[in-house]
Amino acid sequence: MKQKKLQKNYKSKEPLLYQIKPVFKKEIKDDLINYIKGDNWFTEFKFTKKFEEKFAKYTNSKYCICFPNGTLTMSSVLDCLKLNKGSEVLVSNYTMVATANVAKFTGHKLKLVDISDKDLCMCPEDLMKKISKKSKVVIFTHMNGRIGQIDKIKKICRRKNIILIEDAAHAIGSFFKKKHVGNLGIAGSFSFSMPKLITMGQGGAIITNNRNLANKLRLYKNFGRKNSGEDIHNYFGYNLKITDMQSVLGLGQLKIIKSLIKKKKNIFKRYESKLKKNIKIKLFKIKKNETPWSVDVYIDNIKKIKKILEKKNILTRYVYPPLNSQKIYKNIKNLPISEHFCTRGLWLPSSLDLKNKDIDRVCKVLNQIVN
């Protein structure tokens, strides 16, 4: 749907600002057109292999394996770990529902952990309270690119003999002590869905430094066979391949990843500078070693505020609701910090083509409403 058509639904004459949309440079579009024009087979092949190599190099990890999305990345890792039935998987109460669903999808028991009011990531103290003898895996979400207290979480996992997986869907370009996120546990999961810093429309990847796990994942995603085109299946697996067209898009964005990261950081900084004096708007800082996926603010009366912003042609999105507010996980109680913030959060316009004047416009309206 064209922007003019969408704009008819709103009352303001100001240009419509999306919460987030994919932005591709002409060179990247040309790469895709040339691929389609060329004598290519479209399925996962040499461009995907090249993307995996380049993404592994960028994150300084030994192995990268692509998947159709960020849900299948995490569920595939859990399946390949061969955990005992009834094993507990501990997940933050503030994350996209897919992170929790992978525990259920692979037949394990989900336990929700509250977040810290310092950084919106998993709280180490609450994690300690939730661990039992059946706890086998922690999936730590880097919410909006934030590192959180991953060092404490890692120490707890090591001491309790628990496997650590990082959900780094929001966190391309975030580092902990010069290590790119995703390298701090046995595996790191990334998403390349439409709103992400690198987008393929859909897509995901696992990075790992564990050779055994990497080999299992490659078999698992290719019907359990070692070589495509040969129908010899010595292992169990699924068809979880992507297309080379997706990888062409990914490679183009990976070439300019530094500029994309810089743009995202600058967008967040400008919002922060324009909103920081408003004591009724809560922003959690983004550190130098962190790259935000979007701009998240926390305010009372967000439904009313969201509606007013929409009338001004400013589109926002609610942050993920606390997982224990969803019908499928509603029986899990006592997660007060996430219940507080997840019911007050909005993602503000954060597209890569956002101009300073657009950010200033959003902040002006938001400051007028919230006072």
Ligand SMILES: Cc1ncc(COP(=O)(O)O)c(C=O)c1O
Given for the second form:
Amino acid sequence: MKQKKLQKNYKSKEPLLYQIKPVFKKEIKDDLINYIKGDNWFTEFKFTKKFEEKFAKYTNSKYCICFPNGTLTMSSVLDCLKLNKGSEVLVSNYTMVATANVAKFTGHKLKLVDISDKDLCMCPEDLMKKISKKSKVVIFTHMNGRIGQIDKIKKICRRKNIILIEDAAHAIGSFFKKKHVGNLGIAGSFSFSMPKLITMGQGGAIITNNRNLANKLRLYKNFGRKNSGEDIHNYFGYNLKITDMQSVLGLGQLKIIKSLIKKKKNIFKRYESKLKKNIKIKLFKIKKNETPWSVDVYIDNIKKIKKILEKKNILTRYVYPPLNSQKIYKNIKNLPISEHFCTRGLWLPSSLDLKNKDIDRVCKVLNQIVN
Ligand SMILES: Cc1ncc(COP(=O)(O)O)c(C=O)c1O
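Following the display of the form predicted alone, present the structure of the form predicted in complex with this ligand.
Next comes the full complex, and the chain you just saw is listed first.
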């Protein structure tokens, strides 16, 4: 829908602020147009290979393998690990449903772990309580780019012989001790869906430093064959390839990744400075080594606040509900911290083209209605 038409649906005359929308520089759109006009193959080919090489270089990991999205990334890793039947996969109760669903899809038992009230990521103490002899994998979500207590989680996993996978869907540009996230366990999963820092419309990637896993993933995503156009299948596999058109978009954004990161950090900082005096609005810090994908705030009565903001042409989105509030995971109990924050969170407008005056407008309204 055109901006003007959409705006008619709202009462305010102020410009409409989306919670998030894709923003592509003209040069990136031109790259795609040129690709389409050129003598190209459209399927996954040279540009995807180049994107994988560049993304591996950017994250300083040995291997990068692209997937159609950041769900199939994680389910593919789980499938390739060939865990025993009945193995448990532990996931934070505050994450997108995909992180939990991949455990189910691949036939494993899901265990939900509460979050820490310091950083909204998996709580190491609760993880310790949930681990059993059957626990084989932890998927740690870097919620809104936050590192959380990944160092403690890593140590627990090592001690308990549990494989660590990082769900870094929100976390391009976040580092732990100079290592890009995704390099701290066996594999790191990224999503390039519309709201992400790098977007291909849809898309995803796994980074890993484990050669064996990288080889398995490459076979797995290509019908279990070594080379396209050669029908020798020594392994089982799916078709999880992407298109070079997506990779052209990804390459264009990777070229300017530093400026995208800077912009997101600045958006977060400006919100922080304008909201910090309001003690009723809780904002979890984003540290220097972290990059947020959006701005998340935690407030009581978010339903009412969301509606008022909407009337003023400011669109927000509820953060992910606690997984154990979803019908499919409802019988899992005793996760009080995630239940508290996930029912109070709003994503504020955070698109890359947001101007300071837009942020100031959102904060002015928020500070007026939350007092
Ligand atoms: C934390 C997290 N993990 C996984 C996903 C799934 O990624 P995709 O939409 O690319 O499948 C998302 C999507 O937003 C996400 O936020």
